[in-house]
Every structure is written in structure tokens, then in C-alpha cells.
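Let's start with one chain on its own, the form predicted on its own, as C-alpha cells.
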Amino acid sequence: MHSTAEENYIKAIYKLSGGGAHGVSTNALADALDTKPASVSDMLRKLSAKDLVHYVKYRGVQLTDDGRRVALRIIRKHRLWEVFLVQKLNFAWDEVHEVAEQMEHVKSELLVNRLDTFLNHPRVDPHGDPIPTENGEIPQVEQKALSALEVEQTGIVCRVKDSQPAFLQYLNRVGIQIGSHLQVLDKIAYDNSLEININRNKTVILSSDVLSKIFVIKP
């Protein structure tokens, strides 16, 4: 069993490393977890002793294979709970992240697997992020950032990269959600913003920052 604090560190390392693709500095981890580098170093030594991370002082940290499996289990629980909250308890997609942060630390794998079955094995969470399988496999979908579309090209929103309430509330305001049909009408060269038509009935201008956080698939 791992403590809640240990699981939070493992998940943060996984996310900061791009799923384990590269190492993470203690300063980056301290910033992400809003704590002191000295506290990070102490925790990394504990995780290293449990063979969950490879940690060399001043050279950063990487997850071991065991650490990556733990991270994927945590992420699986988090995203399944988000689906449950939206589909069964009528939470909005901007309300679920903090609640799921608490529920992801439930230890019972039996409960999680039955939750998955109850929800009919969803492949993505309400924000479009893939849900790892029980075996730690992550479904892959060919997608691209909305910012990569050219004028007159279209796409269907399949994922949003930022799950913070303020960003999701902004998308609610402009009328974008998972499944929205988008078409690029024009590109503003000055700041790389795009004029976007939403579901063939509304036009908005989106900044490059917003565009980079919205991912689409081909219609």
C-alpha cells in the first residue's frame, strides 16, 4: 500500500515526465506540488527505497516500471470516477476534477473494476483523456491540436488538455464541448488566433493559448 502523499508524487512525476518519457527535476516537482525542494528530496528517497523511482540527487527523477504501473492505476481510478460523477451524479465537467482527486486514492481494485463494468468500460473521461485499462494499456487515438488546422479545415473536439474549472467554464461560455464540430474560417497572423465556427451556427475567435489546449479528430 502507498500513502496518499506518495501517490500524489508518483502521479505528478508521471504527468511531468510525459508518461515516463524523460526525467523530472526536483524544482519542477516542488512547483507542481506547491512544496519545498527539500521536502521533495525526502519523499523521493522514500520512493526510491520502495523501487518506485530512479532518483539521483541533482540529476532528477524517473519512474521505475513499478512506479509507472502505480501511476497508471491512480490515473485509471481518477478518470473512471470523473465519468461516474458526470454520467450518474450529473456533475458538470468543470466540477469533477477536485472530487476525483480525493476518490482516486481508494485502495480497492475490486471496487474500481466493478465501477469500470458498471460504466460499460468507458475509453475516455469527460475531458477526452484516455482511461488506462486494468492492465495499464492506454487507448491511442489519432488527434491533433486545433491550432494545427488550416483555414477551411474541420475537426471534432475529442479532448481538452486543461481540466481546470476556469478553462472549462470558458469553453462552456463559447459553446465548445467534447463532440463539437469546428471549422477554421480565418487565421489572424498577428497573434496566430483563429476564427472558428462551432457546430455550423456560432463563430468565435480563439487565442493561440486556447487553441493549443483543444484537440480534434477528423469528422
Second form
2 protein chains.
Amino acid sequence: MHSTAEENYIKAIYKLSGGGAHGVSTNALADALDTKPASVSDMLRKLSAKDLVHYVKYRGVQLTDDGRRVALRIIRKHRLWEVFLVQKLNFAWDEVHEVAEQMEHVKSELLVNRLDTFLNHPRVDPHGDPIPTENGEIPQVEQKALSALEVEQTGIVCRVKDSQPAFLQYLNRVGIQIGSHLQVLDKIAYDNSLEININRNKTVILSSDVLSKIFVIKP
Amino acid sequence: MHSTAEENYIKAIYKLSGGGAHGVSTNALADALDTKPASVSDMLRKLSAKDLVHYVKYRGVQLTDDGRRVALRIIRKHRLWEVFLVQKLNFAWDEVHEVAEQMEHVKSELLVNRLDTFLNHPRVDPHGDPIPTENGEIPQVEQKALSALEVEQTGIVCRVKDSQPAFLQYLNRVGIQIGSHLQVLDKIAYDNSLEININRNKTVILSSDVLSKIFVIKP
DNA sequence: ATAAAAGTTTAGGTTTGTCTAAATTTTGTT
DNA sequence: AACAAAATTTAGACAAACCTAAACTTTTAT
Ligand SMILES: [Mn+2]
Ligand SMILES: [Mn+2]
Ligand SMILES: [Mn+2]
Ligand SMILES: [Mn+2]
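Next up, the form predicted in complex with the DNA. The previous block was the form predicted on its own.
Full complex below, order starting with the chain above.
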């Protein structure tokens, strides 16, 4: 079917385009995939020939309907394996991404669907990212970046939008996990950082960079 | 570490050499890996440079200690995943091999060991093949090919040495599985086939080809 | 409106793993 | 021992996926 390299490009295009919303630049892809722009150009020509992307030279790239279907299937597998690793094999949430990057490329319809059943059709992965259904639908939950909360407001952590171990380990250190109860105590105007109380207990100050990666729902 | 192609060569050398007992020929490898002898020669030069095999041109190849360690780790992963697929995801024994061929190449020490624990340290895979331990030991069980049984003798099926779906589906059809009780009723001298009674119930005639792939223990 | 800067593509290579065809070595047979 | 057959290796190519350097477009700033 598709090579691992092709699948990784498609997944990257999907993510960088915000689920297909806008076009993606060659440099952005090179950056995300840790390759050179020249290699990206090569691959885009190939993906275009396979009708997985709409590609106009110098003007960026977008997924076709076919491409989007492929992307969602890979993301589904990635996130289901992450759930498996955490729930069944007791991995920590900062240990799963790299392994799932490999498992997502295993080809077997039967496998994905049996895994989904085995895990009881989970809606989200260990980082709170939604798991696409077999039909390529993504269940949406109303959520808000922590950076958008006002002083006094509260929220429950439902998602963190960065799966790099360094970031997740930082959250471990601070004491934030999915389900944590947060309250904004104060806003520091100087750099838009917030003073946050965690689980009505510890209080920390989070930078605007970190705040923009944490998502909450109404308590 | 090692590429998927390299791992597949090493595994094939291990299997064809009977666990390292004897040397393996270029043609035998080409056959097993479904490639051409010329490609095998190329790869053997590479594996030799990496000290994974002892290779003497025109005289065949053997695994080094390093090579054997690599082989056993891949086989361990392959068989553990097969157990997972059957026991946890309800795969049939003829559906697992192809998927395990892919999963065996996922690289993560943590993953293999957690999987082993999750499955309760199984000794054998769904075909009765022993699972190498973390230290590269292979638990041996005394077993005998069905073709070696005399008339009147009985045995319990403990292993089938062919994982191709066609063969396993044939056994399903005949009604033989791991644990089946077999008794030899008669030997047909003409072609060395045996008349076999299964679970004190159905009786079938098995060709010597099939008999040599089924292994039994004393009841 | 133009020129510099930034972004992107093309040209020409490299590595891995494969292939076919030709050359070489080993084995088996008279 | 000599030669034919079989097994194996080498030579020369190719596709995938990557690279660097050079050329080309687009954007931005004067
Ligand atoms: Mn991930
Ligand atoms: Mn995730
Ligand atoms: Mn198998
Ligand atoms: Mn097996």
C-alpha cells in the first residue's frame, strides 16, 4: 500500500493543515519531518501523482479526500496503540509516543478493529487527543486553551497538545495530568503567564507557551 | 539499530541453520526470503561487515554470537505478539503470523518486557513454538514428530511446525489443534501415511508430509 | 518598481535493497 | 582428471528516500 515515509508525510500534512483547514508549506513540512525542503519537494511530487495531495509548485500542499482518509486511519492507529500502552502495559504518558510512531505503520484492518474493541472503543488517547472512528469521524469536545481562562475561572484538564517527553515530564513535575482541577489565581501582565492552583492544593506559575498547550473543559 | 531487511535475513539464517547448528546456503536463503541469490550475496557481505554472521564466499553462512542474540530477540517478539493476538484480540492461529511479521520489528525493550509480563510470561506461542526468554534461552520440551509414532501409540499435539494459513486451515478442517489427543490406528506402507484417530472420535489419514509437521508429547 | 531576502524547486549524488545477466567457483559424473 | 551442471558471486542497473548546491519564484522592503 503506502510506505512508512509516505504515511509520515500525510500525517504531517494533516496535522500542519489543522485537519485539512489550510495549505501547508514545504519548509513547515521539512521542519516537522526533520528533513530538508528539497526532499519534501520530491515527495510532494510523488504524493501528488498518487492523488493523495493537491500540490501546486511554490504554493503549498493540501490533502485530497483520499489523503485525509489515509491520515485519519494512521492517527486512529497511533492513538489506539497509545491507549493500549498506557492502559494495558502500564506505560507512562511520556513513554508512549515514540513507540506508537512505529506501531501506527503496522498494516492490518483486523488488528485495528480488534484492538479498538479490546480497549472498549476509547474516545481519547492518553494526551486527551480524540481517536478517529473507523469511518473517519473525530468526536469533538468543547474545550478551551488554559491561556484563554480569566482570573478566578476554573477548568478540568482534558488535553495537552504536545507529546514530547520533555513537555510531559515537565507537567509531571508540576503535578498536572488529565483530569486535574485548575484555577487561575492571577495574571502577570508582563509576559501573560498565569498563577494557577492545581487540585485546590499546590500553586504554580505557567508561561504563556505552556498555557497554550493545555486544554480544559468546564468543571 | 538494524534494518527490517537485516533482521529478516538474520531470522531466516537462524531458522534455516536449525538454531545455529549448521551453515546455510545462499540459495536456501533466497528461497526462504523470496529474493534472488544475487541479493542474498550482497546482504551477506553487509552482515559479515557488521559481524553478525561468519561468511565465507561460496561456502555458506553462520550466525555469530551477536547474530544469534539478535535472532532470538526478534523471534521472542514475534512469538509474544502471536500470543497477544490470539489470547487478547481473539485472532485465530492462522491469522497471526503475517501480522507478527510486522510487529516483530518494533523497537522498544520496554515494550517487549511489558508485553511479556502482561501475557504472564508464556512459554510457547499459538503454534507451540517455544518463546525465547529475555536472556536468550529457549525452554526445550521433549517432543516427537507424529511421523515417528508406531501403530497403537498415542500422543498429545504440542506443536505444529508450519505457520502458513493454508496448512493451519487444513488442520482446522481435519480437527487437529494444540492439545488434541491422537492415536495411530494403522500405517499405510505404500506412502508412509498414517491412519489417525483424533480425540477418540473422528479418524483421518494424514500424509507423511503433514505427519512430519505435527509434534506430540506423551499423553 | 526594483532589489534583496526568503522560500521552493531542480540537478546531480548517495545509500539501501533489490534485480538481470555474465563471470566464477564448486560439485558431481564419467 | 576433466568436463558439465549447479551454485554462487560480481557487474551494472534501478527505485525509494534522502542529501547539497545551484537555480528559480515569490514575498518583502526600500
Ligand atoms: Mn503520539
Ligand atoms: Mn497522543
Ligand atoms: Mn509466526
Ligand atoms: Mn508461531
